[in-house]
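This document opens with one chain alone, in structure tokens, the form predicted on its own.
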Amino acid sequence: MRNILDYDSVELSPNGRDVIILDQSLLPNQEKFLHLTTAEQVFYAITLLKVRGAPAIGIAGAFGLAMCMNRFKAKNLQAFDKEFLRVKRYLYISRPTAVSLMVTLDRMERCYYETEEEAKDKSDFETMRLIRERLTAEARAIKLEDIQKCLAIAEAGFSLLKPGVGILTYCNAGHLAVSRYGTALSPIYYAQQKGYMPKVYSCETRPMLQGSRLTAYELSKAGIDVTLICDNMASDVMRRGKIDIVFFGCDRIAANGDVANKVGSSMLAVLAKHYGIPCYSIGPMNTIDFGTKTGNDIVIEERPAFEVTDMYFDKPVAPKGVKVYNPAFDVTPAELLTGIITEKGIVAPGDLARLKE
């Protein structure tokens, strides 16, 4: 059995014409890699959670945009421009809460037009060739930078830990959710490498079970001591003194420090506050949206009812036709968090302006 760190969940083929993803919707029962060759395949891979986790979604979007332009055969630069904007706008709406996707696609757009301006005296053919090269290089650079950010996050988070630490985590913000190592799980991997032997409790994370299907899967494959619990057992393990710290990820952070993350995260923050346990949200700087004032301004995606009533069950577990409320994320108020960890270090949730500077 290969160690989870032996491969990445999102890759771009050497020739830049295929986006290769590990289909996370099939885990933990099957490891299947998909080769995506159209914008539609990338779009549905994101919406159907075949690739998931804010950083991984952003990287998949950048790779997808580069892949589509490498494959697109245009007769002139005008047609090339039109196709680029079509694909960019199309991928932009695949996951509205994940700000990393929008940040990376906007960065790819800047790369496109900067290159086009630089090549304005060249032929259309030469300009398109140069744009393809630059977009591919930019997408690969985005992934490399993400790996470096994760290592910096790991070191910052590790500074809060002690040998034998008990860590409660939620959803999946690990190696599968980013380009490598993870955000909320990266301090755990780092602690394991340093011999701290952390004891991790992973909430199952209903209804999509990212904690049981993905976090428990990848941590166990990495040889880390992980115990799976149902979401409603979090208070019990805290009360029994098994938890020293809570780590979870973030899909978007508002300017005031409110955090949007997988629905249920705010529940852990409330419980941690009650039991006096430090609680940290962990993610890269590009998940901080300084243009969004508070968590109330974050658009929360609502997902289909069958994820609650049918998915992962042989038979429906609710009456047919019952009304279902299924938000993908919730917002944790800044005052419930001990701190926010990024590649720049650890800050109080109300002190994000310092990071902006």
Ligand code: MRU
Contents of the next structure:
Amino acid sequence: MRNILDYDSVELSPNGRDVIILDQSLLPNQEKFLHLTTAEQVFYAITLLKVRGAPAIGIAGAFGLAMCMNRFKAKNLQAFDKEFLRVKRYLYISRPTAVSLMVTLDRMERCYYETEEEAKDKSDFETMRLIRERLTAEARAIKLEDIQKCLAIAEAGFSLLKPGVGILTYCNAGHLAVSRYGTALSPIYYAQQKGYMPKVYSCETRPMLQGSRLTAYELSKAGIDVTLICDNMASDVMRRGKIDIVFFGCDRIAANGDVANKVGSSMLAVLAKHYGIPCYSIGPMNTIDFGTKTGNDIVIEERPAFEVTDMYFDKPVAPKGVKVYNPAFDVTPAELLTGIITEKGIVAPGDLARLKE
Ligand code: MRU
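Got the form predicted on its own; any chance of the form predicted in complex with the ligand too?
Next comes the full complex, and the chain you just saw is listed first.
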């Protein structure tokens, strides 16, 4: 029987007219694929976490932009330009913290204007045809490059592991969150392939439970030894010596090495430091935002109260109207991390400038 690892969580249909996503908000209970055919559907799929994880939303944004232009019937090039910018700006603000979304949409915009310039002597009709073709190819290239990066990350992360290693992870930075394999989870898949039999502890990750709904799900489907813990059990498993290394993802890395990732990641980094356990944040190079100086400059998305008080419960678990603070991400200060792993290898957080060069 096929399972989710045989599919990609984000895809563009062969004719470029549908963005196909696995609806992650329904996992682990239902594996349902959605065909998105409008900018609004892509926007809400991203904001409602039907597609989530920094690289996956970047790819979904690029596919969404290509899909919208493939479907848009324009009278002339001016109308086509206007629609392109409308969709790009709209998708750009669907989630503010993960930089991949902005990086891929900006790359699509460069592709758009370069093609338009190249076709300046052609008819409007021919220019629009060429732009559609190039945008579709660019979006597919973004996804293929992401797969290559995840493979390189897998090898770099694997170099830190030994047989039987105990790994603590947070949220979901796996196959579901990217093109394929994952970032923080890709070294784990690689280690399993090499016969290392890693033992993974996955924090459930309140309030949206990506650790239990998604990480525990995809790892157990892949036959990996995974144990689910509540977030407040992390210190206990570390103290008992069950954890050799901590791996989590990243949504945006500031130039000084501060890392924004799912809220609660910084808690693991603090604990890891206390227990002397190495702690790594893992993601592709395009997660490093050299334009953002420190973690304090990263915009942190705040999400609705009902995710904390109601979501995933039969009945509310808090008094009606109670004040709720629900930031989706937190910042781990660079000094708490042992290193950052990208497709270029492993660097100390303070050494990011070297990667830029
Ligand atoms: O709110 P989410 O589920 O999109 O948050 C995801 C994370 O924090 C991931 O760790 C990060 O995006 C990296 S995914 C490879």
